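The chain below stands alone and is given as structure tokens, in the form predicted on its own.
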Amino acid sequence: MVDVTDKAKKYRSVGYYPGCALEGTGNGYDVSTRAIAKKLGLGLREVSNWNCCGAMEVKNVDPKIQTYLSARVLSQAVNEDRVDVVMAPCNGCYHNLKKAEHDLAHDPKSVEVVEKLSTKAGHKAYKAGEAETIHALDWLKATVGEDGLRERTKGKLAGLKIANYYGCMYVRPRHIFPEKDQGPGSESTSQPHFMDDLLAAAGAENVSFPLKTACCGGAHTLSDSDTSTKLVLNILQAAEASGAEVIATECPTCHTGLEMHQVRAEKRFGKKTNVKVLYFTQLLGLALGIGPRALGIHTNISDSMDLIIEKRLI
């Protein structure tokens, strides 16, 4: 087991896998992740010629075909780029690349669809164990840690109440995380923490919220709006009556349902929420002092400047 000095040796230069999401209505993930990086001095490499990992869709016609995509990302970031971690903030992406690497090494169908297509495509096929696969939350939680984000923070967050939500994809399921559940030190799978501890070094009251790993609908938007805006609704109103000001997400395909379906809930059923939706890593940039429109606050739907103002967060 690594432990948590090589861990944030290893973690501090990465491949970064930014996915779809995040060069469209995500951007503001994106540029939040790249901006904290730079403040934090610690190098993101983006992932050369990458792809699509297969999202939500691509399983639903071959899942073997989806393990390939997430395996030509991680190909790319092995062979070309010589990296050996690949850190994916998106839960869709991180996801599929955990379940790929999973597949290839219990799969022998995997391994041969895989085998077969990325030589097809000319480049080497991806085998498992040759690269390692986190999220954002790791990657901070080891580089920089809670000691780190006090020290450079100064509890700048203090005063704001924030619900943190992971959503489902990054906790199940859960043999794809051998990591995790792990003890001390480790994530958890029923109880995320690490987007609470690390918002809580920087001054931040974590509420406490039952919905955290709770589905937000996502994947059934355009098949059925009105579910996926009633299991957003839940989301908000739980956030609200837990006494948040703030949810943070760590999710792009999460932090667009809720921001989208928040504004449809209350066109639809009239019901209005007041809590605001920004990423941890926006909150955690205005808490290391780096200014709203470099970490992309603007392109969000929900508008956070007045609580931002008011909790004198610039």
Second form
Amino acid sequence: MVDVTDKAKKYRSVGYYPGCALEGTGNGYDVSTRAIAKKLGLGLREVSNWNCCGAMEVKNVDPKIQTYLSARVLSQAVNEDRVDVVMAPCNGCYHNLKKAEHDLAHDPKSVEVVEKLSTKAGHKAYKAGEAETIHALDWLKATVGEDGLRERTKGKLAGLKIANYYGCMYVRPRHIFPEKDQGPGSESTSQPHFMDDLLAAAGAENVSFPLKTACCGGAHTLSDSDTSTKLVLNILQAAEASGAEVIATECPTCHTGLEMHQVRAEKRFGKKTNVKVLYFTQLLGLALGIGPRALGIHTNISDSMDLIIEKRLI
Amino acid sequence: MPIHEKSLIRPENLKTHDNLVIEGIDVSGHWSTFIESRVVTDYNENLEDEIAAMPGGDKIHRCWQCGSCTNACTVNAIEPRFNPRYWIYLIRMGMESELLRDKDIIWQCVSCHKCTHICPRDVEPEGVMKATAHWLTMKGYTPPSPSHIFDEEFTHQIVQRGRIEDTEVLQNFLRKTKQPLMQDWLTAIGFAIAKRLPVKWGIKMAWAQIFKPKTRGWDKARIALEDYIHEVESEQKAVIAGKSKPQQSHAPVREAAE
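Show the same protein again, this time as the form predicted together with its partner chain rather than the form predicted on its own.
So here's everything in the complex, that chain up top.
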């Protein structure tokens, strides 16, 4: 069992690693995460002069370059910003930082490459164990928590039917997330529930959704669009069949993938779906009384304003 | 090791006869379908080493052929020919010509990590798929796949500047794969957002196009990475030329997934 109060204190002020996606297509996620932090009085210190973590592409050129890129981000956080917790809302970033942590703790060859590249690049090499990487879900679950949300939101999301979609990189592969699957209070890799818990605390009705950790084909959104469209359409249709009005996301690649291929499925396959797609931080922001524009909802591709007005979330 | 996935039987090897009697027994019709056996004579004994030298392939020697990867596979569910277990088998047996029959789909792995998650032998099949796709292009068996082009464009931007810029990745990718920038679905998305976006955003996007996002003081890292990539590529070429052996991963096999 993990000590909850200890975490609540530790995560109140964390290093924040937005990553490339949150600066670009996933801007709504960045804006809403910062807005929530401000509202809840949580400290976010952006990792200074960060670089890309390697996303899903660099490992295909060489996996150790990805380990180095992620290790440099952690090195910046530890050595420049003096933080020991790095919060990454993007699943890709979160996954890669966790993967680097795992590789540096278990694979001597990775340590060797990271040390060599770090020395040549002129910065201190990151060593396993110097920082803890957490997801935005871990961060909110430990700080404000379900009780805090229940108190602050007064069940504002009541009547909103949500399918919680976690995607691949948050749960797989299991071995890079040693803190998951540790029994009560920890996250599950087969049936993740942190997002469900937070949204339920804000009053939402979570539908039973079988494709929580299905793949959206995000890595091939552009390079193999037909496959991505098929995978996304499956997720959208399953969400609708489960009775969901909105899909809550916690990854910018999944989010953009769902939105883009929702349009593409209609244009190319003639399959129209009406389910909305919002970041879980946007939904929690609405529940906390923050306005849609301040949560970047107008920068999403799909237009969710009708639903937001209908459910009296403004 | 028997191969029993039904999709692996090739249609041309299925022999059904309308009228055939052998030694007085009638073997005509569907119920007496024969499967002609395959004979493989050309082996590439270096094949497993070649794949092991590619990015992500260094744990292939651990495979036990349990088939959990294929069973869990996202792509297999929509394309039955996509069969990681079978390809790992062919690679370890050195059956290059058999592997090449599927050369045009191997790159389609979407990196969902379901295989790596489930693998009891810690093979990281996802990495093996990427390694195999990389190998196909390196040996000249396939032109660079769209995914390969995307990876290279993406990595190039990171090596050069430390960060990527979405619009530039999209534009360069479409240009390099000879696709029009104006595609019905992309323009539909563009119009949908343009209606709602404030002017501030347009300015921000244009700004990012001109002054690309960049990590400060990245030059030393760029040189280190360029040197490293060059080093890795020379090692890979040496293994393919048979002049060197790849470094197999000696990291311990993790405990099997429950």
